[in-house]
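Just the one chain here, the form predicted alone, laid out as structure tokens.
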Amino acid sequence: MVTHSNETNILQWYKEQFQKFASRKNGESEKLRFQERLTALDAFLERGFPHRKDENWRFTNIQPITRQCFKIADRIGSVPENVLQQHFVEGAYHIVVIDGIVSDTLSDTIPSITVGSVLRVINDYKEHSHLQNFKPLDKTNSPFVLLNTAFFVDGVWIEVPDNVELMQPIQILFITTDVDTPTAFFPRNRYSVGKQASVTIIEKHTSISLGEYFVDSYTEINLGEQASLHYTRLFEEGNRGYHVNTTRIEQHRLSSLTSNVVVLGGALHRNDFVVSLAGEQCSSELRGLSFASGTQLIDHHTLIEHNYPHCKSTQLYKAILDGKARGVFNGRIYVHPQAQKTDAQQSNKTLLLCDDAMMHVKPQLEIFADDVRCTHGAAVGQLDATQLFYLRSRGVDEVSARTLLTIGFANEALEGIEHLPVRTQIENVVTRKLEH
């Protein structure tokens, strides 16, 4: 049980929210789902937020989210055409989340797919019953996940068909508007992609907001036999934002998974990525980049579990740190003994910026089967000062010579990102913020 005076507050807090929270869901209790809700918020309070002391949590100091009773939202807000446009990518399918909000009349209808508010499908459960594909409420969860199972409002629910292909990318843009008190927001996502279908899934994370805000988000995805995904994440929050966000995948056998995270803003950011390989002949392939500065905290706690034969893992994350930047990265690869020939790599690199930037890396093996291929591997350092003055020679000044190295160093993180203006995109936001 929570013992600290002030987390008590806090916890008392959450609890006097719920209270108000359901009185708004009229009705909601005849539903299915809502005794999860009360489950969910019951294993919270008794469990309380995470310490320092827990091991997953030792360089993450999430105080600035457990010491602020956050306002849970209650409200959608606009936002101008304009902006909308500015976060548009070309070429693509946009869905758009205001406030943890599905959109109906600012998203696109998407062909041959079923696309929409995760809500609305959740509480027609009877007639849904692909829903049994949901995870059932696990208590022993992170309780961010416990305090999002309690507190969602909406979503983006994609179900691809079996043997649907689909061409063209969907943008999910989330959105969060200006808040004039700390609010709290609770998107929950799920995706499905079905036997021998195919999809590229860009999910936008940003905010007009100059207040302060916390966004607590959980993203379940199912890879039927023979799917393949393209994920990509970009993360752009606001200066007093903090974003935890933890993403569960199960992929089946021969199906394929591309996964790119990218975190540029935001005053703290978390990252909790989950693949379980649930059949042979799997392949799953994450990159990461992270840009932090100031004494921005990114961290990325990643975990790939190898159930099958013959399966495949590759993770390259970078982090790029200035200023009194914090990077935390802690990545483990789990091998049961009944997978035998697996092939796991591991790799992470920071490029430090200056002196008082930090990282801390934890690199994990665990391997139960004695006829795998495993490796992992971390390296910290700055720029090298030899391709610097190589540059310096032929005639480019330092900030243009620093920018070129730098991003030349986050390209390879970069390069799983097949759809050209999101790459564009995100290349063009790190050269500015070099250059400032």
The other form holds:
Amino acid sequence: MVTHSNETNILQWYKEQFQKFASRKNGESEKLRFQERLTALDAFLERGFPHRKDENWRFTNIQPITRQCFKIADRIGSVPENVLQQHFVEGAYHIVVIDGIVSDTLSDTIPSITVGSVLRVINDYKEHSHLQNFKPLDKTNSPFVLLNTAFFVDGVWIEVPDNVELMQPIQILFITTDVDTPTAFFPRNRYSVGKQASVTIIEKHTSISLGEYFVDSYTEINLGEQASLHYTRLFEEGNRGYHVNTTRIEQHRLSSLTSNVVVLGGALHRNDFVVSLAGEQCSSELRGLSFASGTQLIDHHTLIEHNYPHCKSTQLYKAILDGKARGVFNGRIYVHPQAQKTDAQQSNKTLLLCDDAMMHVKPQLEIFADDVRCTHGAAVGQLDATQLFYLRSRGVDEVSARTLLTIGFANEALEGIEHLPVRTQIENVVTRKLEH
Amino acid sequence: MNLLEIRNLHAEVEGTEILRGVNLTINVGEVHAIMGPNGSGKSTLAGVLTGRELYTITEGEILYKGKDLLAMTPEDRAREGLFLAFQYPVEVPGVTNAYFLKTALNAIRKYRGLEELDAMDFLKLVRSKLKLVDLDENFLNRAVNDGFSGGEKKRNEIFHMAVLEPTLAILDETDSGLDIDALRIVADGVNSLRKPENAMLVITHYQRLLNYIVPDIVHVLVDGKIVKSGSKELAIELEQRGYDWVRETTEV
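Please give the other form, namely the form predicted together with the partner chain, since only the form predicted alone has been shown so far.
After this comes the whole thing, all chains and molecules, with the earlier chain placed first.
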């Protein structure tokens, strides 16, 4: 009963927040969009937040999010210049998103591609309906996607035209500032890579807030024929940050995706990564690294949909869990009947640094074609005593040996990150976290 | 002064006594060989000397440079100049040979009050050492022993030894699994590291290795005890007459 009334209260809260939000959005130029917000909100209110009875949320307790009344972000804070510089990686274009809003003044312009605020692009391209919208609303989407649809204000729009190969990576820094009351942010991004175009996008999600906050982010990516995307995401939210991210990628014929996701911070992190292979001979290479300590929870849900023949997907997700941390990996591979000659591999490896840490792994293979190669494997273990002794017997002290082996474990999951400064940044954070 | 002095060493693994009173003294400048049949305790002795946790010492003591070796952590033993070339070199995926070796070398240097080497000086040092065991430079950037052939692993061990320059090196069955060419490379590498100020303990099952690394003293370890010691000729005699001969002649 108590749960029920709490749940009603929180839904009521978002309903009220939307009314306030809508009054601010009164001038929204586009009626259609506003209608979609309303529809999304109604669908959300009807469904409510996911429950642990939902199979998809069985191991992920989202109570920290549902028991708190988060204010919808309505102001943009400021970030000290030196903090920005700390997060910027060398040799990349920088796009800065503060409190969910793209900052034009802090962001670079990039020759030959369209990049910037989603809102501005939508307004600028009013005439071209194909550019205006994200995918049409699907009410069966996760409640978090519905919530994002209702409340999003801005995000990053990247459009790489056909045949453009961008050599220098684009780094997008998503940073939330200090909040006095618990606040929610809803960034929404859309990246589109044209035919035979190629680009590297590096996202970093972080915060300078010591307070409680909630980020509900949504990203849509489209890869044209023979397009190539190197996509690296680093989540390093604050100790009281909760981040739920949903990313949907559609790949067309002969396109290739390399995705690296690294989650190091945040009290609660949930990542839904959906790749739809919508053409023949696509390749998707997914790597993930999670490092959770204390009472952190990091949850990865992946779905690779093989819709066409001759596509290849590989997944390697690794987790390092310390303290009382929880990890979840749910890897779903769906092979449609027509997707013959599919090659799908999935592997999940977990290193437990402490007896109190726990990992939940669930491979979920649904195969409806008969001529395919699909493999999956999972392993959960501790540091190897023989390796530890080997290192120590050469003069390395025990703590350093543990760090070395843990970094070594992590390295395999970072191999796909080609831009060296990013990799170095990640390795440094992992090392720092181990030394804590 | 004796470099190593083992006195009446008894050690067990999970309640089974493996070493039953080993006595052994090694001086600087000497190369000792320990031969013995399978299960005689050769590798246990190497493990005890380097501080592997698997073993329980029930009796006896080990003095190394006059200090109580058994009281030291494995890393401090290494920093004091002890080195074990593993019978089965351990694969460490994700950690490059160069990174590991640089960490190890600098830990040892720091302990000895020496300045740590930077990347450039380290590279200069290891390049010359790679040549000793005929290893290509790309082995530096490969993960430690990961995907190495048996011969490459053994050469990599000697490469580590060459870089770390131990005072007392223990070679545990370094010849096992090597063909004759690889054996020669490894042995040449080891011989070039033989100096008046250090010592070696070569553990082997067969006499073959001792044709290449010629010992000053040969010990025969049977059932956890050194039952016979002698000059290098003892190894040849042992090879001809077998371990049963030693057992028969020592039993009173």
